[in-house]
Amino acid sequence: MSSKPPKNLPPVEPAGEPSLRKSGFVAIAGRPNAGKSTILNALLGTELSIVTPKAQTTRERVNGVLTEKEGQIVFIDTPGIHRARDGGINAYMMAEVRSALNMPDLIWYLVDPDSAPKHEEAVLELLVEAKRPVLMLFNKNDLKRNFGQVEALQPEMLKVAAERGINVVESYRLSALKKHGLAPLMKKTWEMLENGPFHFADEDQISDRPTRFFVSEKIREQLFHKLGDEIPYACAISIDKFQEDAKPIRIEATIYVERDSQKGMVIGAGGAKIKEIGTFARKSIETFLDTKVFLGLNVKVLKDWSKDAERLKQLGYDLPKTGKKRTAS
């Protein structure tokens, strides 16, 4: 994907000649709703990862590529870390996190001011396993009510991390939403990365994901905005047709749900809800692609897809091998 968004950070002095520019991977990790996708979008200047008020919106890791005078960073936006049961979509999400944390040069660990060390156990365990240097980021610092909470939480979290042997190099207070405090964080990040070849030769490229993936995510984003608390988690998107040579671009997609009752809720009385979802999703896709599109949506039932390994694979979520026999549904 090649679209050069505007940059939102103050310029930093160049690190050297092009042959000596920095290069590396930075994983963005934390609990659900800590602000991981928000900070990635702020840095890239575009809505690459979907953001909603609901927890666990992100299901798959998303690579965002930032190329500046200093070099190139591949940011890995990960699903929110939580305790996942064996099997199902939650296990897939945690496998995505583990894979992402095994490869980076550096981890940004986002912490919500409303959290506490006991709520961060699942994240801390993965950071211990990862054995990577960490920058601990206390997000949402734009809210006055959070000032006192961070004052108390920051030393607690640093102490707990040190006791577990996690290499926290520095900690920062910032607001991903308001883009406050990002410049010092980026300065330190560039300092910590080594000189090396770029992973993406096209310096305008902002992700390695295909356009179809982002289109499906824009549709899924509207399910979180327009439906109740539970239904969006039971939905998955399949892009059935993507005709780039059509004018406008023609996109047809299927929204899969797990039960007939959910299908009715997504469609709504007289088709009103699916029409609303389609309208907002189309506008979001048009903004992202910077062109007009036709969007057609269909709704189908794929019974218990979020718990069934074969149906998950059909929808693009390939579960890790656990050695356990899957119970047929």
Ligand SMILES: Nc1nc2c(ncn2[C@@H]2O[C@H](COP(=O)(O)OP(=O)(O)OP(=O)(O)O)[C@@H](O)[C@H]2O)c(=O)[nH]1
Contents of the next structure:
Amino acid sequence: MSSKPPKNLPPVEPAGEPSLRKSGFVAIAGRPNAGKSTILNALLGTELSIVTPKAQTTRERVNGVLTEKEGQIVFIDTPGIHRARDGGINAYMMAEVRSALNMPDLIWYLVDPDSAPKHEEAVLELLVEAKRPVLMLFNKNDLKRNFGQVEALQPEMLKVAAERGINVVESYRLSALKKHGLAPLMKKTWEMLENGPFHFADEDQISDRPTRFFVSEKIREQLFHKLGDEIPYACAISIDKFQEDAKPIRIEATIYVERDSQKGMVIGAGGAKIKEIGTFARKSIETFLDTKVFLGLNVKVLKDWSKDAERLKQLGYDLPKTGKKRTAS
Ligand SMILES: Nc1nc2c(ncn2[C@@H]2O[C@H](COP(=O)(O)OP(=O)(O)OP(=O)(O)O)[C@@H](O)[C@H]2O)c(=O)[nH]1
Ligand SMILES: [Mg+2]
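Form predicted in complex with the ligand, following the form predicted on its own:
Below is the entire complex, every chain and molecule, led by the chain shown above.
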């Protein structure tokens, strides 16, 4: 499930040939639920990164590639920044954020107008460390309740960021959901990037993540939608079979939970819940792949997988050796 940083990919233009189009990396960072995955999807015009109303939906970096007449941007959607107290999967998520913030040309910092500087502390700390130029984006401006909030929060946040030495080049108010206010943001972003060779030769390619990853994410998305507040966080997916040559494409996956009691809740009375999850996940995979799919789902217990480095690794969440120390706290 891990992806190589796209910076390692070889440039696609012959060495020595000057490029006349822009090329760069933009990391999308912020607290959980700020709308990071929503803005990525809005710009790519497709449901690449999963979005749910629950915080901490995104667990791993998701690279999304936008190629337009101006050039090519590789966006890096990241997990919501939070204080990872208990190591395990939370430490993995924060390591994903850190590695994404180490490399980009520019960071888009999404802020929910409902927030306050004290809630943004963990994000601000990482932005100080990252030493990259930042565009501060006040999202969710379609919500009436946010109008007054943003008036007060925007100058406050700009002041706090300046005091910390964070290079906020510009701030914008927008709505990722309604796709309002994206044009000035994109104009500024293109301006800030330099000409250079593309990292993805195929201008239609939208990610370097394998299809299997997106299939597992579509299943995880339905777990967030269909299960209560706690269980989705105790679930991980493994894709056991992906038969592309079958008609319809045959996919078999296992949902791993941490305890027996959770297994029962995912399956539901008479298997009703898993059936519902399977139906919705299948439809969403079919839309994503634009073809018919057979989806078989199993549920298994992998005791306390989210806290155990070996089990995390088994599920594709490879903790950095210093994972525990490298949390945002
Ligand atoms: N009203 C409104 N809702 C939004 C907007 N942007 C995102 N949302 C909603 O906010 C919730 C969280 O959106 P996500 O895109 O998953 O947020 P995220 O920052 O990726 O969250 P994590 O992955 O948990 O860190 C979803 O219910 C979105 O529909 C917006 O501009 N307006
Ligand atoms: Mg997200």
